[in-house]
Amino acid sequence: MTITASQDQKLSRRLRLGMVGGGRGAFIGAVHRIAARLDDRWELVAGALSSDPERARLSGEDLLLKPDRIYGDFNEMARREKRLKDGIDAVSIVTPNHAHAAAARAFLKAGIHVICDKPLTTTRREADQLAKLARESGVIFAVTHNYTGYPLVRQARAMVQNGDLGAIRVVQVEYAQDWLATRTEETGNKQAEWRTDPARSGPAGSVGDIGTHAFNLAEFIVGDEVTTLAAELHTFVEGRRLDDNAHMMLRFASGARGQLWCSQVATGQENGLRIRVYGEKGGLEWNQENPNLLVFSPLGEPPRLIRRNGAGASDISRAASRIPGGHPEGYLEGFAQIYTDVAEQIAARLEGRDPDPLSLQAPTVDHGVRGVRFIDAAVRSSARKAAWVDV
C-alpha cells in the first residue's frame, strides 16, 4: 500500500483530531472515529459532540476525552483549539446537514483543516461561501464521499483516464435502499427523523442523502462533469415532507449521456449502490455490495473480472487496499482511505514535502459544492415538471 501507517514518517506523533457532532445516539460519528483510527494516523482528542451541552459532556466522557477538551459548542472549541500548543490538526464535522456550514466556517476562520460529511451544506450560497473561505484560508478541506476511497472505484477511474474504455458514451448509476419504505421517522429512529425534516436535511430527502453519492461516484469515475439534468423527485410514503425516490437523466460535458436513480423505498434493497460505464471500446461495472470485484468488458471479448488486489488490479487499487485478497474490504475502509489521504496531505505540510500524489484523490470542498449544486438542480428541475436545467 502506498499510504499506510507502516511507512516511515518524519512526524513523531499521530495527528490530533476533533469532532463536531457524533455523540450519543449518532450513527455516522462512530463510523468516522473507526475510520480515522484504522490506519493509525489520527487520535481523537477534542469534541463538541452534541448541540445539547449535557449530552456533549456525557458523550465526551464516553470517548475518554479530557474534561477540558470537551466543549459545549463548536465556536468555543474552534477558538480554544486554535490557541492551544497541542490543538487539533483537523476537525471532523458529522452533524445533521443544516449545521455543516456554520461549524465549517468556525474552523476555517481558525485556520484548522476540515473534514466534513456530505452534503456540504443545504444551500448553494453557503456552499460557494465555504469554498471561497477555504481557498482564502489555505487549509485542507475534504468531504467524505467515502465511496471514492474504494480500491476498485479508483481502479475504474484510472482505467477511464487511461483510455481503456475509449470515449465514454453512457453512464448508469443507482443507489437503492428500503429503510424508509414506511414512516420510520415516527418510530423514534433518530437518523430517519432528521433526514426527513427539511429544516435539518435541506430541500431534498433521498436526493441529498444518497443521490449525492451516486452523482459524485459518476463524476469521479468518468472524470467529467454533469452539465444539465432532468429530474423527477417523488414522495411515495404519505405524509413525508421530502422525496424518497428520484429518477434523472444526465448530460455530461463530453457529450456522454447518463441516468441516475436513487430510492429509499426500494423494497428488498439494503445499500444497492451500483454504476455501469460504457465507452466505445469497453464497459465497466461495480457494485458496492460486492466491492472487491470490478467487471471490465472489452468490445468483442469475454468479460474480465478484476479483483481488488489480484490479477488485473493496478497499483492504484493496491494502494487503497489493506488486507490480502479474498478477505472482504469495504465500507469502513473506504471512509478510512479518505482520512488517510487527508492525514498524508497534512503530514506533508508539517514536514515540508510534497504529499503522495495518490492522496490527492480525496474529495475536496469543490466536490462538495458540486453535490450541493446537484441537489439544487434536481429540486428545480422537478418543480418544473422534469425540465432540463443547468447544474
Contents of the next structure:
4 protein chains.
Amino acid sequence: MTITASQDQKLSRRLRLGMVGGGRGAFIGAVHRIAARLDDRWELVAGALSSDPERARLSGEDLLLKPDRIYGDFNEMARREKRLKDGIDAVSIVTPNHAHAAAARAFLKAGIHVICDKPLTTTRREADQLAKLARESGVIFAVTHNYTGYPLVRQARAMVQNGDLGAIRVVQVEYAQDWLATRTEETGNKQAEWRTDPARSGPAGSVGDIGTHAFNLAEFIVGDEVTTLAAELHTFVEGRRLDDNAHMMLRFASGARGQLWCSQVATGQENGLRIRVYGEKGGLEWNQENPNLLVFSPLGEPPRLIRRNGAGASDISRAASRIPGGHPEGYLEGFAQIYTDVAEQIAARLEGRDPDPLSLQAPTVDHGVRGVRFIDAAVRSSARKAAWVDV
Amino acid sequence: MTITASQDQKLSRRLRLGMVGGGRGAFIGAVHRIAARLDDRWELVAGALSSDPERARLSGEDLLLKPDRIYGDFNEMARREKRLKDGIDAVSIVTPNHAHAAAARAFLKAGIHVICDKPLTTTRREADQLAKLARESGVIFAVTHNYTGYPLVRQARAMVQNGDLGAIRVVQVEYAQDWLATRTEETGNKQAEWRTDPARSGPAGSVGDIGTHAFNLAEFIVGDEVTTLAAELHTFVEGRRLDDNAHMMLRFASGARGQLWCSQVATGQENGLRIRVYGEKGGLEWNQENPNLLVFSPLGEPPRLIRRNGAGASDISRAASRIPGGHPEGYLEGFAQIYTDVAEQIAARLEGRDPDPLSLQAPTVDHGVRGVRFIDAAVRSSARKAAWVDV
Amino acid sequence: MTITASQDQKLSRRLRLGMVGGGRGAFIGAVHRIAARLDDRWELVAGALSSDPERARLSGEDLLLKPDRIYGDFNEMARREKRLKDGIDAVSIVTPNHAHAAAARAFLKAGIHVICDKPLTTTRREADQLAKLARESGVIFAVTHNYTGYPLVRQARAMVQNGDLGAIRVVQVEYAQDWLATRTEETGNKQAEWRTDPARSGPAGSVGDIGTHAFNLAEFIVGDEVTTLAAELHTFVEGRRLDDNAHMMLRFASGARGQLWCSQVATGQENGLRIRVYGEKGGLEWNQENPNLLVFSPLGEPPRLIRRNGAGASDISRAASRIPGGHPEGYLEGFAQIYTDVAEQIAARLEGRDPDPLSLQAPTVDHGVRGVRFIDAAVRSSARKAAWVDV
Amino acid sequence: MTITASQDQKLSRRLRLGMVGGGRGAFIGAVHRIAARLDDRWELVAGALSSDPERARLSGEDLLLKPDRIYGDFNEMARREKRLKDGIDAVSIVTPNHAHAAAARAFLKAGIHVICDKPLTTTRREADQLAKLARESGVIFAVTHNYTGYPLVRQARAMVQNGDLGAIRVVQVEYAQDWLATRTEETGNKQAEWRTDPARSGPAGSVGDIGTHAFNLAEFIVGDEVTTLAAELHTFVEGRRLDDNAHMMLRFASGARGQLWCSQVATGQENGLRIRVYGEKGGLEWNQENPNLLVFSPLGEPPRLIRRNGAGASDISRAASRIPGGHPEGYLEGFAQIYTDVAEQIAARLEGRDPDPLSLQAPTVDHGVRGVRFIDAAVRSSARKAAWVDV
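Please give the other form, namely the form predicted together with a further copy of the same chain, since only the form predicted on its own has been shown so far.
Full complex below, order starting with the chain above.
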C-alpha cells in the first residue's frame, strides 16, 4: 500500500526484442513475451517463431508483427536485424533445447545480445564453446534460470552471503511435478513430445527440464559450487526414453552437503520447486508455489515469516518487487525480473553508464554452462551406479 | 506445463488507452498500467496524469508518452482525444476518489469507454447520476473491483451458480490490513493522506477503501444482493478522521446471513481479503494472499484443494489463467483480467460481433454503484447504533 | 527432546474422582476420564454414570468400578461418598446441560469439590445461585472451559497481560463446525438429540454448545470482560428448535471491539475454534485445530511462529506442556491440564500449602456464570433485532 | 462430536506393567508411562527405574510405586515378578540403547512380555539373537516404533495395500530436528550425552535415533522392504563422535526408489518426520507435526484433505482414534496406541481368544531387527563412499 510499483517508473527507453521459437503451440515463448512486456522495458518487433516457415508467418501475424520483421529462418533474421537502423537490441531463444546453440551462435556473431532458455545446450562441449564465443564477442548473454528472479530468492541469497545463517551445512532442494506420470508424450502434447525425445531434449529428461532449475537455485542461494555429485536416474513410465525421476547427493566446495530430487511422476505435485538451507546459525525455507514467503529460523528463536515487500524484506528483494506485500506476485513477475535486469544492462551500455549492480544478478551464460555440466555429471554418475563424479 | 499461455495468443488488435491520474508518487496508477499491458491488449498513448500540470508533464515523459498526448487537464484530453483519428479507445481513471465523477462524466460525454477505479464516487447521488449517464451514453463503463478477475474467484461464483454448494446459508468475508495501525497519514505517505481525508476519500475510510472490495467479492461469488446490514465503524488511531475498522452483519436477499470485517489496524495482516461461503451441500474458502487455491468441502467428504489451472479447475477459471497450475499467478494477473475483458468487449464492438460471454464478468458501473450504496448504508447504520438499514 | 515430560514427575498423591453422567453412549464423559488420568493425578473410583440405574450399573462395570461405588442416583452418591473414609475428593459432572445444577448442588452440600462441564446451567438464575452456593461452601468449583488448558492459549493471555500487544483494539473469534448441517438429531445421534432439545440444552443451541467456548476464550486471552453485545441467532436447518449459527458484535470494557461467529452448519469445518487479537503494538493468532502454534506479529516486524515448548515459548506455556516441541499435544492434553490444575489446588489444601499459582488459571464457577450470561444476552439481543444488550 | 471416545469403553481388565529405566532425568520413560495409562489398559506397578539403586528408589517413590516393587536391578525384578501372583504382565524397557538387550533377555527368559524402545540393540548380532530368543520363548515382544500408532499412518498403509496409489514408484522420507545443532552434549543435557556417545548409543547418532523411525515409517506405509541403500553420514558439529546428519538413496524390493534424510542440525526443525509416497495412480503426504491430516492426491484430481476421524477417514484409522475430527490428537495418543494394541494381544491370550486383528499392527521385534539392520547398512555404506549395500 505504501510502496509504488517500482518497476514501472521513469523509463529511459524501450528496447527492441526479437524472438526465435515460441510460435503457435509453444508454451515458454508466450511466457517470455509476457515477461518482456510486464515492466515495459521491451517491445517485441521481430521473430523467427518457428522452424516451419508457414507456421512462423502465421505466428508472427498472431502477434501483430510487421510482415517484414517476420522471418522463416533465424540466420536470415540475425543478418538482417543487424543491419537495420531500428534492428533488435536483443533476441530471445525459446526453441526446444537442441536448437539453442545454433541460434545463439548466429546472434552472437551478429553482435546482438542474447536471452536463451535453459538448458543452454544438449552437450557439454557445445555449452563450453558457446560460453567462449560469448566472452569473445562481448555481448550480454542471459540464460533464463528464471527462478532466481523471485525477490525472496534474491533475499535468501543475500542472507546467506551476509552470514545470517552462518556456515552452511545442509541443502535440501527438490523440484517435483506430475505431468509426465503417464505416457503424456503419446497424447499429442507437444511439450511432452520433445521433452522426452533425446534428439531434441538432450541426454536427460526430468534432470534437464527441471533438475537444472533446482541445481541452479541451490548454487544461487548458497553462493557456492557443487563440486561432486552421486546420482541415480529413473524411468518409471514404460517406454519412455529419458529419465522422469532422479535422486542425488551433492557436495559443495565449502563442505556443505545436499540432496536433490527431481521428478515428473510425483502424483499431486504441480510445480513443486522447494529449497531448504541449514547453517550453523539459522535455516531458510522457500517454496516456489508460495513464492511471497521466506521462512527464516534463527537458531533458538521462533521462525520468522518474511513476506515479499513486507516487514523484514530487504532492499534487494524490494528492488525486484512491483507491488506491496500481501498483493501476491508470481511466476510471471519473477520471470519479468530477468528481462528487466537485462534491459538495464543493455540500456546502461547504450547510455555509457554502469548498470544498476542489482541487475547483474540475472543468470548468465556461465550459469547456463553449470546447468549443462550438472546434467552431464548426473547422467555419468547414474551410468556408474551412483558413483561420485565431478561436476 | 501442458497449457499454453492463453491470454497471449492471436491478437486481433491492440487498443489505445489514456489515463487520468496515476502520476509520480501514485500507487494504483502503476498497477493499472501493468495490468493493461500484461495481456498485450492495450497500449498507453495519452494521459492527464496529475491535476498539477507540471507534474502531469513530467509523469507523461517518464512513461515515454508523446508530448502532444500529455495533457494537463482531463477535460481537454477528453475533447481532443475524441477528435483524433487515432484517439484513445478507453480511459483509465485512477485519481483519488473524489475526482472520479467529474473525470468520468467528461469521457462519457465524449463517447469514450471508461475504466474507473473504486469506489466509484464519494456520494450515492453522484454514483446514481453516473450510472444513468453511462446507460444513456451507451459506452462501456468498467469499475476495477479487481479481485473478481482472479480465476478461482470466478470459479467460486460459477460453483455457487451451478448449485455445487446448495442453498447458501452463511457468508464470512473479511479484508484486513495493518498499514494504518499508526498515524501513517502524518508521515508524508501520500496514499495514507488522501485515504484518511474525508474531502478526498469520501465519508468512509477502511469501509470505502477495502470494505467495498469485501462486499463486492461477497455479492459476486454468492450471486446475490445484500438487502440490509447492521454496521459499527470504529476509529482506533487517535486523531484520525475516518474509520479504520468496521464490523457488520449482512442479510442477503435469498435468506443467507453474513458477517463482514474490514480493518486497517489488524497488526500483522498485509492484504488479507478472505471469503468463506457455506451452503447446504458444501463450503468454499478463498484467500487473496494465496489466490491459486480454492478449498471446496462437499458435505461429508474430504475437502478438495482446487488449484488454479490444475486438476478440478473449471473452464471459466482456465479462461482467466495465463500459465499452468503450480506456476503462481497473482494480483497483477487478476487485475489484468479486467483489462483483458474490457478489451474484448471493445474489440467486439469495433468488429461488429458479440463479445466472448466470459468477458462480461468484468465489473461494471452497476457494481460501482453497489459499492457506494454499501458505504452509504454502513455509515448510516453506524450512526444509529448499528441499526439495520437498507443497502 | 531436551525437556522432560513435566506433568509426569513426582506425584505427592493420587486423588479419588467420582463421575455423574458419562455412561454408555456419551461422548464428553470419556473425554473427562482420559483427561483425568493422563497426568496421573486422579483415579476414578465412583460413579452415577446414568440417570437410568441399569445403564448406570453396566457403565460402571465397563470401567471396572467396584460394585459398591456404582450408584444409580447422584444424591445417594454424594451422601455416601461424603461419609466414606476413602470417599471421592472431587466429582465430575458430565450430564446434559439441564442436569448440571441439581447434581452440583448435591456435591457442594456434601462439601465435595466439583468439576462441571459447560455451560454451567440452562438459566442465569440457576447459575448465579450455584456460584453463591459455591462461594459459601468454600469448595473448589471448576468448569471445563477446556480450551484454556492449551499451553499456547495461556501464553497468549500472558502476552496480552504483559503488554506485548499494547492496548487491544480488535478481537475476532469464531467457532465453526458442520456436524449439524443436516437433521442429525433425527438420525439417532444422542449428542445431536439433546443438544437441539431446549428442555435439555437450554435456550440456545450452537451459542450454548460452542459459542460459550469462543466467548470464554476471548475473555480469557484478552483479560477483559465483554460488557455489551449485539447478536443475531439463526436456525438454518428446517424443523430445528434451537439456533445452529450466530453472528455477534462485542464491546469490551477497555474499549476493544470484537466479532464472534459460531456455527454448526459451516460445511467442511470440523472444530474450528480460532481467535485473532490485534493491539496497538502487535497481533496474535491461534487455531484450535493446530494448537501447537501461536503466530505473533509485532507491528512492523515479520510474524513469528511460536511453537508449544519450542523457541519463544514462555514458562507459563511450558508448565502446561508434557513433551518437547514438535511432538504435538492435542485436545486431550489441553483438557487434562484443567484436571491437573484442580488436582494441584486440592492437593495443596490437603497438604496445607499454597497451590502453584499457575494452577489457578483453571476456569472456575465464575467463568461458568459468564458463559451463562453470554447465552442469556445473545438470546435477548437476537429477540430484539440485534439490539445492544448488557452481558 | 458424533463419535465416542473409542479407546475408553468397556475394559475387560487392566494389565500390570513394569518398567526398566525411565527414572529421574529421563525423557522417554515418562512418555511411555503416559502412553500406557492413556487408554486405561495398564497400571504401572513395578520398576527398576535406574541402574543407580538410590536413583531407582527415589524414582519409584516419585511414581507412588509400592516399596517392594521398586527394584535396584532388572534381573532381580524379572526373577521376582515372575513368581508373584500379581506380578507384571509386561515390562517396558526404556534405558539407553546399549542396555536394551540384556534387560530384554532377562524378561524373555522369565516369560514376561516385553515392550522395548528403539533401536532394539546397538549391534546387528544382538538384534538377531534377541529376535531368535523372542520367537523361541513365545512371548509378545513389541518395539516402540511409535509413529506407526498414528491413525492416519495406518490409513496410509491401508491405502497403499488397497491399491489406491497403484504401484509405488517414489518414496521421500525425512526426519529433521535441530536440537543438536550445537554441542548440546556438553551442556549437561543427559539426552544429548548418551545419544552422542558410541558406547551407549551404538555406531550411529542421528541415523539410530531418528533415521530408524523414518526407515520404519517408510517400510510400514509402503508395505515393502528396502533391499539396498547408499548412504553418506555426516558429522557437522566439531568434536561430535557420531553422525548428526545423513543422506541416503533407497531401493525397495518392488522396484520403488526412495530418498531418506535425517538430521539433528536442521536449524528451525523441531521434530519434522515427514513422508511422501508416489504411485502410478496417486500420491500421499503425511507430516508428524500435523498428524491429523493426510493429503491424498489421486492422479488428475484435486488433492483431498483426509482428517483423522473426519470425512474420508477409514475404519482402520477410526479404530486408532479417541475423539472426533477437529479435536487434535498428538504424539502421546499415537504412542498410546502401541500400548493399547499390546494390551489387547495380551488380554486375548489371557482370555483364550484371538486378538483384534487391528492390534497386530503394533511393531514387533522383527521391526526392531529391521531398524538395527538399517543402521548397520547405513554405517557400512558410508564407510565405502556411499556404495550400495544390502540391508
